[in-house]
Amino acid sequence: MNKVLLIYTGGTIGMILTDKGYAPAYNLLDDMLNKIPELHDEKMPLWDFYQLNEVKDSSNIGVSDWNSIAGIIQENYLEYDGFVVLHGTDTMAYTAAALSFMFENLNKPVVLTGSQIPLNELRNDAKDNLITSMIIASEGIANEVCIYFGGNLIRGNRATKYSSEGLIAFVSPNYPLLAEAAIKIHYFNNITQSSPVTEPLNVQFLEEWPIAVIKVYPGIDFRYYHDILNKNYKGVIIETFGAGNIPGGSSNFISSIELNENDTIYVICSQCPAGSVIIGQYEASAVFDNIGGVSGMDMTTEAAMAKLYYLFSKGYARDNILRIMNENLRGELSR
């Protein structure tokens, strides 16, 4: 019989509700879990239960709380068939997709879930999402990292966070969904794994790297942003309108970027869901090409973040870095 690992990061699956409002509870969902039937009947796969010494709301999810989760996997790859990671939903797309590059040679499933409603609550998602997710885990046929969120299995690294209210809460805006959840799990033909990996499972563990997110908006005055843009942070991904265009012109940006000492990778991304940034379609998006910022074409923003802290924390020089970032690693992008 299968056996799957569920690590619990904290988030509102296992929270409580406090005088300050919904908080996540130490030493809760363990007890709730063992309470459940459905978690014990024999078509579920085995499973035991690991708590992360600190539980806590996603939105203080970072860098070591993903080595921890990475740790963890890699320190049981062999014992399990699969794993299921309980998440918050606010950085769950982060989480997803600095563990898709974190992973070299991934050959199981890691199924990140959670809820929109505490699993204590008369009604709630919790119980579903995490019953199929134990149930995909175990399968063996996703085997890379992605989502499980309401009747939908998604790409770690093409997820973005879509809802803070309904029980669909992330949606793939590029890229197709893994599989859906009806009477029946129905995978589709677009699983990362076509051919078997060999080689053991290696983890590049994330160094703390400042990096930067920058949203453009009408009339938005560079200048003020100097400091980011230039030595204080070793990427920036700035946020364009549609396929890579920004207001003010060129001089507006030109004239806060010292490109003398600036060593500053720049990865242009959309603030559309859907499509592509393609450098150099529309005159307003020309400056980029000047500057050697790379396109983050069809990567979410999360996606790119994670892509950064990865291959900053691989040692690459800044030409790969740069190279790379256009190249598809993990289905992050398409080419």
The other form holds:
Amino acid sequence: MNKVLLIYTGGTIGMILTDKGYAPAYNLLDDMLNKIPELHDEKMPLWDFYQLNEVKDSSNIGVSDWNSIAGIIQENYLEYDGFVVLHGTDTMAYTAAALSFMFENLNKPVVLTGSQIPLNELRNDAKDNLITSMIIASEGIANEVCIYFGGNLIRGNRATKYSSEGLIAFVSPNYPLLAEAAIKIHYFNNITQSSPVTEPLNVQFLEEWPIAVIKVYPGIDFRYYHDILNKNYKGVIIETFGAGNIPGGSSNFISSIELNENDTIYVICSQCPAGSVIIGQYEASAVFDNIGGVSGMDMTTEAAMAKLYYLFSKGYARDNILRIMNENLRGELSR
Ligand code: ASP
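To complete the pair, please output the form predicted together with aspartic acid; the form predicted on its own was given just before.
In what comes next, the whole complex appears, and the chain from above leads the way.
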């Protein structure tokens, strides 16, 4: 019988309504799960439950939580066939992207899920998300970090939260679904990573690097971002228009940057969920060629950020990081 470890980090799935709004409750979910008869059905995998020391709204989840989740999976890797991480939807795509890089030689499913409606409410999406994720985690077909939500299985580092209301909360604009849960669970051919895994699992834990995101808007004056671009951050993701464009011509950006001791890396992503950044396709992006900005290609902002954390934590030199940002490590970009 296959065995799955459920790791509860917080999120709406286990929240209760307080006088300040929905908030996570410690020890509540464990009890509730034990009372759901379907979870003890003979067709379900065996499962154990692990709760993080502090359960959180996912808006409070960051590097230290990513390290905790990865550490728990590493410690229990040989004992279980797969892992389900119960997580809030707000930053689930960031956590999924981070874990996808942190696990080197992953050969088992790590499925993140949660819900838009708490499990303890009459109408909810929590029960199906949970049960289907547990089955997917136990089947050992999608052996990568993924998000299951609202019937869709998505590669973790391709996902982005799309709806704060709908029950299909995530999309994967630049990569097809890994599987679709209809009457049956249909896996598609694109689930396997490039090379067969022969090496044991290794986890690259992350450090708290200063990484920022700047969203470009009409009329942006980059001089106001001088400290972010030069002094305070080691990596800055610039969410540009379309294929990499910014307003104000080259001088707008160039006048705001200088050679700096951080050797800040600028990653050029797009506000368009679908399509790719192509630096130099328009004159309005040419500046990034001149200052050595690296194209985020068709990576999500979440994936670009997670990849920077990973590459900085690996201790790679700047030139290597610039090169590897454009290499496909975990299926996060199309090449
Ligand atoms: N604020 C919640 C969270 O991300 C939203 C959710 O879980 O759907 O934790």
